[in-house]
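Only one chain is shown below, in structure tokens, and it's the form predicted on its own.
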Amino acid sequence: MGEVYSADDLIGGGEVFFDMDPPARLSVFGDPVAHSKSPIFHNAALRAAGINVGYVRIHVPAEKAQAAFRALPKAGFLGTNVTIPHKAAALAAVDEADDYARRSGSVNTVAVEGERLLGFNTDGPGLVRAIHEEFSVDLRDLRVVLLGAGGGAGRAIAVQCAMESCERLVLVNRTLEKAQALAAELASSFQTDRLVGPVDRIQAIPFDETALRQQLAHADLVINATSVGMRRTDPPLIPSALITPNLMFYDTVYASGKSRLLEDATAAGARCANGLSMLLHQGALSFEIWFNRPAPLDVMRQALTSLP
């Protein structure tokens, strides 16, 4: 199941996906989608749990993804996981989303019951998940600066943030007023006694050296929720003399190869990991959601790790 169907494969009825063997119920929505790794993984957990279902991919242009999202009860579809750019689209077009998606303002993943369906995102669990496995500690424990906080991934990852807890939360972003913004939002999160010392438990600076190298002081996690620095051309995110072996960087991006960011990291001594894991157990709670049982995490992982 390596092809990419279309928007109107699926609003046209879904015959199509009827006719696969095993019959396709579960898919991933992107424009562009060809790239996703979701169905390598998702195909390899159904079959491990005997279930006699398929997971494809669907190109859906941004014109027409409200009439796909109510096409997938028709077409007899279980949900849909959904990536950039029709998380905010999807959660306009669910019935019903959980607290954390209407938060983050974006939704993930997609459940149909009935006619109706149901909003969730998977985005900041597995985050959680992904640190806790990546680095031995929990993300409520961590000092965190969170690069690319103006929205999408960067919010999610926020709120997720401040949801936990986390001991720090520094919202970096290139347009400031953004960043400020997301942080009064999630301020109440870290009106605690939790923290004394001289720094607030939440704020927003923009995307500069002076910046950054005075709160890279007192933190112990980078994320990186940009798309900046796959490409050998792009900048450093983080100048390369302000990364120190005690940080622990973690670049959202899970494309093959180390990103600018990690490479750097490496080389200072610095733990790092890429956003594999993160894929990974977002994909695991999507499961989880759609069949209501646990997901076969190391086939799933297996699968992913399998590939060039």
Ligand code: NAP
Contents of the next structure:
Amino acid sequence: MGEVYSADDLIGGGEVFFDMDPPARLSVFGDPVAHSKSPIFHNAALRAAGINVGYVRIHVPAEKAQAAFRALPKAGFLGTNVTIPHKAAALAAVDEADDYARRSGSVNTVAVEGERLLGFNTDGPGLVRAIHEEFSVDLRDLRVVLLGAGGGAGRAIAVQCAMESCERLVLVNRTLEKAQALAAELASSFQTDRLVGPVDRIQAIPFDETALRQQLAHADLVINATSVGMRRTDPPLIPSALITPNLMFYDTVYASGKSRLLEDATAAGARCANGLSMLLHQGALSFEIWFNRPAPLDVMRQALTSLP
Ligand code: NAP
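Could you drop in the structure for the form predicted together with the ligand? We only have the form predicted on its own so far.
The complete assembly is shown below, putting the previous chain first.
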């Protein structure tokens, strides 16, 4: 757990940040936020790039979120990252957001431009880079089964899949209505002449063994965007009997060690990866937005993977 500053430190004018060496000009907002790994790899990147700026964690409770975003320019900040639960609030707080952030309904990167706040979401593009790095394939060429399509991360990934027009997208969610609504919203991105066999290019299904078995027979990549797997005691997300060696598994959860899903996938001989690479690439993309230059990716990766 790292050092955490308060929203009031920022809203009060940010003096504490000016006095630091290097002065803090970047942050991550969250609640909770002490667990965030972002300062570790962003500070390593800033040092490596010779940029005299520090990156800090700021604990922002929901009732102070709007004031904290609006306080960024006066406190001399260049921007902030945003984590749970403020990504939707960040979209509401910014003056302008890019197309993907608007469609995904969330902002994870804010850039300050004068008095204005610009919003971006690097989670989806970060996932695209992570999938390419982990499996040497492009998301757009894959038939994707997305577990947890009803959450914030699930929505962001589904929108990214739609923008890439991936081969197929199956939205799986405990609360089926959320997946159905999202499938209806994204359907137009999948209305092409592309032939992928006797199945629809976008579908919504519940967490049901029979439905999952049918869909996994027409899939290449399974992404877990539920919060299940963060604790060692979590139950299996899908029955291990459904896991076959031809599938790839990407678990957005990046708690230390392998999640149950990835343990089962490894045992079945499937290729798998956890969410550290998505975390890395979404961070690298934030760096590129703030500084308009490539991020020192190897330095960031080294900082992230050397953590206990
Ligand atoms: P969220 O908004 O709370 O959504 C949670 C999702 O999980 C919902 O779809 C929910 O289904 C589902 N769910 C929860 N408990 C379940 C259960 N017992 N069985 C089946 N489904 C269940 O959370 P979020 O912000 O999207 O975050 C989800 C995950 O993404 C987290 O693990 C987070 O660490 C990860 N993430 C990783 C990165 C990265 O860079 N690697 C970035 C962003 C997020 P209902 O709709 O039915 O409630």
